[in-house]
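In structure tokens, the next block holds one chain alone, the form predicted alone.
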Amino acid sequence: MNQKILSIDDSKTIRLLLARMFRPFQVELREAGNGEEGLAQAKEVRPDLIILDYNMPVMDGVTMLQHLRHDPQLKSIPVIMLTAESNPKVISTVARLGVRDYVVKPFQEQALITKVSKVIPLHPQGTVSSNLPS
């Protein structure tokens, strides 16, 4: 079964970059352009991981994170912040809200893949992931 990642970022370029980055893996990548859309997608899809931007229109990343953490069905979804925001106050706020990691843009693709693989298993396309003995 493919891992489900929800990418929430107002930058279409970042969402396309993430789609390209995770294409080699058995991952179902969903996208949202702001926190409000992301929250709706999270409720519908129940992703295994959310990659979340901080600065977005409609609903920012911190507000969305607060909504996630107060929803009993969504509060345990791991979140990695991927943002240009490097203010220590913001980092401290999202850390208190339980983000798994914090990545500042611009970022190294391999570094993000490594961080994601510490949260969810990433299996290359074309491999069979099974717990059954061969």
Given for the second form:
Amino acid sequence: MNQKILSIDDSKTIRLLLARMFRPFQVELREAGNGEEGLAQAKEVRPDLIILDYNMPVMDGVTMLQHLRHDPQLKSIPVIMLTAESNPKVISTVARLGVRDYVVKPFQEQALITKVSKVIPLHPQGTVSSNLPS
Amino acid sequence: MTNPLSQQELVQIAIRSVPEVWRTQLKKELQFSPELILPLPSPHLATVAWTGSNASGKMVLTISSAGARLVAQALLGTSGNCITEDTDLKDVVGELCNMLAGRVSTELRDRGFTGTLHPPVLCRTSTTVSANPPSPTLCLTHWTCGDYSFTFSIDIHPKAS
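Right, and the form predicted together with the partner chain of this protein, after the form predicted alone?
Let's see the whole complex now, leading with the same chain.
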């Protein structure tokens, strides 16, 4: 079964970039343009991982993360931050909210794939994936 | 009140930051030009504001439509073909400016100026970027990558008390 990743970023460019990066893997990528849309998508899709921007209109990444952590149905979804913001206050705030990793833009694509693969299994397209023990 | 950083320091920050963003995200090498080689008629312009406790400012990226298309292709590969609308090109330029501003913000923090970034503001401008405006707080740098040129400026000034 495909892993579900929810990409929340106001930049279509980043959403397209992530779509290109994860195309070789058995991943179903969903998108949202801000934190509010992201919360709605998270409730609907129940993703295995959220890749979250910080600076967004309507609802920023930290506010979205706070809502996520207060929702019993969604609070355990792992989150990786992907943002140009490297302010230590922001980093310590999201660390307290339990993000799994923090990636600062610009970023090495392979480094992000490696970080994602530590959170969810990434199987290349065309291979048989199974959760059953061998 | 004195300027937080000299124009020369800001130029050095730009010279370290801009090629790193191009190399990391676009896999492209850049050439720094002391002066603008070609004028940029009606370019895309993205501005990211930066606010710190003792200083504030902005970073501005200016690039032609043709340049923005080449950037989109380098960044997105065949997915770059989806970038056809003017609004999408603006988004590419805005995201690149966001990354540049993030890199510059890290350099500013290393010099004791911690601040936060604001979302990019995007527009098209009718002005032709051709000269370094005389301002003690602004550094304007010119760059070439293969067939396109662009400018990146950093303007950091002390906060009014």
